[in-house]
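First comes one chain, alone, set out as structure tokens in the form predicted alone.
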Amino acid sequence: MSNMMGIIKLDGAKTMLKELSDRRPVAALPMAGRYRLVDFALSSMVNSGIDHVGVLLPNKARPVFDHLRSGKDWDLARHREGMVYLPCDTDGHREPSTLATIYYNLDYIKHSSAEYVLFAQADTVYNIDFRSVLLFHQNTGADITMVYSKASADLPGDAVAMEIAGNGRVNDIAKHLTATKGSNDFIGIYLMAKETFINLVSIAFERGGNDFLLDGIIKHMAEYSIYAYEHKGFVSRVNSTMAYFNANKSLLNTDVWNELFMGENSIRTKTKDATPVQYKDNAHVVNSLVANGCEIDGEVENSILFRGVKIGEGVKIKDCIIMEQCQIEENAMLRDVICDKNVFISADQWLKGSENYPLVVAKGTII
């Protein structure tokens, strides 16, 4: 779709996502064994025709140069546009604000040959064919249409709740701790023109702002007419430990493992190259995830294991996920346990934590 160009910002709600979001962005958080969050934002993206895609670059890149390298798994790696990292001017100590980052590449978006800017917080579930976003805000001659989902459960997290007319024109926007059930539950999507986009950015940011949603959208709702756009399928946006977890769980179900990654846009990610997973003799899994280059001779139940994860032995786990190169040895039992990247949980230990809240076991810790 050469006149869009997407946009997207790696950064979330970190306050509560603690250790899961120490030493990377919330984008880059591992996802259904093989996946990082940003996948769905930049796959869905990809699928709708998008070839122009700006990442806005917050401290602690690393994890995210690694991830997505130079956009060829998204077929993003071009002579023209393609992926094009947008970094800011900071002193290292503190978070660029998104504002900030935009306006320093405000020169790099002006001269895209795009007539609309899709501007997505990469911190979400879903898959979004981005066409039909596009004909619904030329269709209701919208400024800036922002696309929402209605909350299925009462959601802890930063929220985004929108009042919405019968002809999908936003009223009011306001910000809460919680997402309500049946809410309109904004999902962080903007669609605008180009020059729209510009000018909101640098009125909001020349007048000391620092948010996009709240500088500058919600303070110049009146100079603009908004639109709601409608997500009818899956959706979950992790923006708190428990959220990230449940949001991992519930592509256990067939049906949503199917709308994300079995229809005709599906979700794509870095390639890796590795064994196929190894069954032993004591292996027995249940409704579970198991990525490639897993060694299995425990039991595994309603889990994820990541790539490379060694489970020994006599091992029960139940309800977790267990991230990359992770080493559960003999006998040992864990439930309703996240453990991030290249954790070693030696011979015969529980681990439990809360059906409402997880135990986090941080990278690279030995038990």
Given for the second form:
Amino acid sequence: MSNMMGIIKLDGAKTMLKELSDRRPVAALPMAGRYRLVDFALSSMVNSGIDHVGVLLPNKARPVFDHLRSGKDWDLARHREGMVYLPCDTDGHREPSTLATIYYNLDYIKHSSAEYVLFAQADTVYNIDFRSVLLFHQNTGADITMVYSKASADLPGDAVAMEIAGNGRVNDIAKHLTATKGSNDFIGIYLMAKETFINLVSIAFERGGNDFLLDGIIKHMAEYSIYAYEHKGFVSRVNSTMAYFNANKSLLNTDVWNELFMGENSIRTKTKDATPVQYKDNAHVVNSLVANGCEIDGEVENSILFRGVKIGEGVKIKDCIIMEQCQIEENAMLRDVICDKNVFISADQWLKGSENYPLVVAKGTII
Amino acid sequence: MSKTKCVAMILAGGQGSRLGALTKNIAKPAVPFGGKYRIIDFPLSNCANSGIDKVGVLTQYRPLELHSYLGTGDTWDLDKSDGGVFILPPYAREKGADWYKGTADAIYQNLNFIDMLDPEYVLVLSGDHIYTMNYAKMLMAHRANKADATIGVFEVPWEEAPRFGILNTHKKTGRILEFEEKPAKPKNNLASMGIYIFNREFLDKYLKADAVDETSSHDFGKNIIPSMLKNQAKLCSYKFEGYWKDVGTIESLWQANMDLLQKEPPFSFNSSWSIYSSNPSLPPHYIGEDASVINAMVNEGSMILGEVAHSVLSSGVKIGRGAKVTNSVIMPFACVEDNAVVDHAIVAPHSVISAGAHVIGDQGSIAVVPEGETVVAEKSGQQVS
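What would you give as the form predicted together with its partner chain, now that the form predicted alone is on the page?
Entire complex below, previous chain first.
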């Protein structure tokens, strides 16, 4: 039992994800063979002892309901508290926004027995123990703690950079169009007392604000003591097609695979009763992640295969992300391709993207 | 509680002594199978898929792991407000406590459980068979035949018939005329699958009579069925066509795993008849740069850096660089270290085959590495069963 309540935001920077986020919020993006992005934030919360989580409902919420259901797979289907969906009911008074959704659910949040609110944008791959963040927050006496990691390279796509003093206090926060290598890259996680959270949201929203960070925090920097907590483990923000491609492929590094999935705190997801993978006589798979339910009779290299993918004889797949239930028929060749769910590639087709510009095949396409 | 048509009773208390080291710490029904499953997943999934949602599981030998695995029954979608999985170990009464003395005695001691659910029919199942079967169809045949009891039968090759309990039946009606346990000269090749449907009052009567018979060994095959036949009760056979395997021995357990690797597997796990099993939170498995995996089944959370051929690998298994695993069953979280060689073997959960060690069995004598054991290189070539 924790004295933190979790709040999860499911939509993120969409523009650079193109087709992948056409019909789903970013947090519902399939990830790492059997997960969706939201699993990382949600599992981290549950593993940190948080057993009360509010999920802010975005547009196109169906994949969210389908995936999270009652919260049972995260042990969040509880008699008391557990997981709750927070819809955006503004009664037409205001444009829907994250801030509006929180504001119109503040009465619910007020009634939580938790002392602290951990607010996370679920568009990032990580496995964090938020209890360490809470300890840091209590030790620094901060009003607000924001979690960041050092950007490992120059990364395109929206970024929030923080200027941090020697004692960990945040001097400046700015939204950029790209992240530069070595910058303090904010990863969308805030921790603060519940009262602070409620005040911050009320003040910002009641004065016409729409954006939690811009209107709630950056405009009021002087009024709060904000500290930054560095997460030193693996982090990958998914804010563009390229970032999505790279985030998946970085899991082919066994150190990352071990850190994220095989430690004490596991990443949980919706279970699907898929069978173990069947490798046939002509299978040749190297440096790849393969999820249950797959049947493989071809060549697969440097790739991620999601659940229930079928790879025919003579197929050659290299540097690809193949999502759930795709079927690749005999002798097809794919390189640098992202196939969204239920894609069918008929025999002998050749598809090629580029290392820095993967070809995205939209959900349900038949080629 | 709504009226119950049929309650299933799964006999899961046996020691499974012929599985040797594999059942040292766990009951036979809890033994891992097919990379992801446990043996008991098959009767439980069959029940769920057949619409039987009240299932008693009779446990006795080393039940700890089995009990925790059964949990609320949610794995098989059996966690219902008006049904579910009921764990039935032996318990004490005013006049003392008894172990289950045989399969019939186990059901007899739980007649009050059956009374509580008040079903019309009782389906008795074994917890150690691999098969997919629609019990609803068997129940329909039982009702159509107006039988007192129906026994599931399976056609075995004539030369193997002496190893089974053989039912001699009327060719046309399928009515059972005679039951012979392991006959030297079989008159028929229909083997009992250990699957019985009884009319509840009929079963009740025979179990109560058997309980006071001091000469009885309280076994369905040895006592109850012969006594029913002697009294000319209407016992019918129900012929099952499909894959069915008793996995009571090391060799048959190994063979049933290998059967999954056939070009046309004996049954499809991916069909509408799902076999349910617990889904631990493990990632997709990783196949390394120099690895080779052919003709194999591999479950989640495994890391394969060496060579795997014609084998079944469970969750969380590690196969080191240069290691070779062939014709083997590797159970959950076992580790085959670099350059180790495993052939014709069953490697039990959490065991370690150290770097360079060899574990080699052959078709007739499968090597077994017991749970948690570490095989070191000096022992190479030696069979550790």
